[in-house]
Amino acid sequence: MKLTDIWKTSQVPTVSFELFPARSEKAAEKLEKTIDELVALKPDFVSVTFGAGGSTREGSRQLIEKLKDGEGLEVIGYFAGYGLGPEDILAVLDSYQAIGVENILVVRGDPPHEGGFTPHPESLPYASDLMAFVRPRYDFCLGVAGYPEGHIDAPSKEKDIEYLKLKVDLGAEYIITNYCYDNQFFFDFLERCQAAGIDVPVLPGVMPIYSVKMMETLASLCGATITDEIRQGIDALPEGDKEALLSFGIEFAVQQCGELIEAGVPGLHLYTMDRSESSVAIVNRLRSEGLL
């Protein structure tokens, strides 16, 4: 089912999770357990990422198939087109279409960190270029990424919204945002979208706090602000107590999600980092409080 139809028929905000393909046997075993525990929550859909430069191309398709056919889940296939030529783009999307994928998230993607990668000379440099290429050729329900604090490469938040509006005008039907720890960034982003005439569903991304190192690394990569409230809360925890940190992160996310739900968001998209404990606890708390 297309996401736009899910949101039209859902009586409560949707719950969804992001997963990424395992890159080792140990990670694959961990992912199997994570999937089992997340599937038990009966999410409305899940998303599967696509590695930089197509690095997880086969793994992403296999994971999508497993989730769709093995678990009966609706799946969003990410498509990060950075560096890929037209033939590769068509091959990936044809393979997704062949296994029944109806929803695609079109993103530029990042350059591969490993050396030696050379972009195809006919590659499309921006997500808007990908949208213009993909939309006339496929009937997918296409979505794009949004950045409440502005994309890290954008010259300004205003310019970032211009680019987002262009992607919607080219056929994007929904937006999934990068996470932020202060909901005011998201609410301000919605106001900028509305002022620009963007009227598609905007789904907030939520990133639980898993570890201080991961929090700092991810924030530096995407430009997310780590608020004083979070820093002070973490400083008050017993040093090195991983369980206390995880509990703090869960409690913070529950409060954040509750505020987003009260504001009328269409759903919540949790970035699991292929872990289940925090997401399970967050969703169960929200459901026990009648918010989901």
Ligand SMILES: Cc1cc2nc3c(=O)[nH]c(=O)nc-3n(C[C@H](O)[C@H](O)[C@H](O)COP(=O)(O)OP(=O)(O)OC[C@H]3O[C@@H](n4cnc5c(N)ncnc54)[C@H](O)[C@@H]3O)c2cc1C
Given for the second form:
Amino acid sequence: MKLTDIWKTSQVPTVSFELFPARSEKAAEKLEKTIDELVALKPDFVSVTFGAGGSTREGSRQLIEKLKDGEGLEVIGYFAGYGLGPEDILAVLDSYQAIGVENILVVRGDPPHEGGFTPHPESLPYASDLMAFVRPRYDFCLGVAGYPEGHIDAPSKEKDIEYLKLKVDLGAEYIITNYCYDNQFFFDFLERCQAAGIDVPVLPGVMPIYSVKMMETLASLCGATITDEIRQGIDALPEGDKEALLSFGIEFAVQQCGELIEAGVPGLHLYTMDRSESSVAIVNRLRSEGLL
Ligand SMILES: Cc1cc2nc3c(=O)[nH]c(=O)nc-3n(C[C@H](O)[C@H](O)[C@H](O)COP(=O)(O)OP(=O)(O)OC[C@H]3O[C@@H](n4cnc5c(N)ncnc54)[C@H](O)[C@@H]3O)c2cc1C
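For comparison with the form predicted alone, would you give the structure of this protein in the form predicted together with this ligand?
Full complex below, order starting with the chain above.
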């Protein structure tokens, strides 16, 4: 089912989880367990990332197939076009179409940190170019990425919104946002979207706090602000107590999600990092409080 149809019929905000393909046998075992625990929550859909340059091409397709056919879940296949030429783009999307994927999130992707990858000479520089290429060729429900704090390379938040509007004008039917820890960034972003005439559903991405190191690393990569509230909350925890940190992260996310739901978001998209514990606790708490 297309996401836009799911949102038309859903009585409550949707619950969805992002997963990525496992890169080792040990990670694959952990992912199995994560999937079992997340499936038990009956999410409205899940999403599967795609390694830029095609690095997880086969793994992403296999995971999507498993989630769709094995678990009966609706799936968004992310597609990062960085470095790929037209033939590869078509091959990946054809393979997704062949296994019945109806929803795709088109992103640009970034050059791999390890380097050593040569982009195809005809690869497309921006997600809007990918949208222009993909939209006329497929009937997928297409979405794109949005950045409440502005994309890290964007010259300004205003320019970033202009480029987002271009992606919507080229056929994006929904937006999934990068996470932020202060909802005000998301609400201001929504206002900028509305002012720019962007009227598609905007699904907030929510990143629970899993570890201080991961939080710092990811935030520095994508430019997310770690708020004083988070820093002070973590400082007050017993040093090195992983359980206490997870609980703090869960409480913080429950509060954040509650506020987003009250503001009328179409759903919550949880970045699981292939872990289940926090997502399960967050969704169960929101449900027990009647928010979902
Ligand atoms: C929900 C979500 C899912 C993601 N999934 C993946 C994934 O599966 N795999 C992966 O590799 N990455 C993924 N990413 C990361 C994403 O690839 C990076 O953030 C990337 O740097 C930007 O992708 P984009 O699609 O937003 O790019 P774009 O929309 O192309 O924007 C990239 C930058 O260029 C600017 N820009 C856009 N258009 C133009 C233009 N025409 N002229 C000049 N400047 C322009 C923008 O302001 C921005 O700064 C995801 C991000 C999000 C938020």
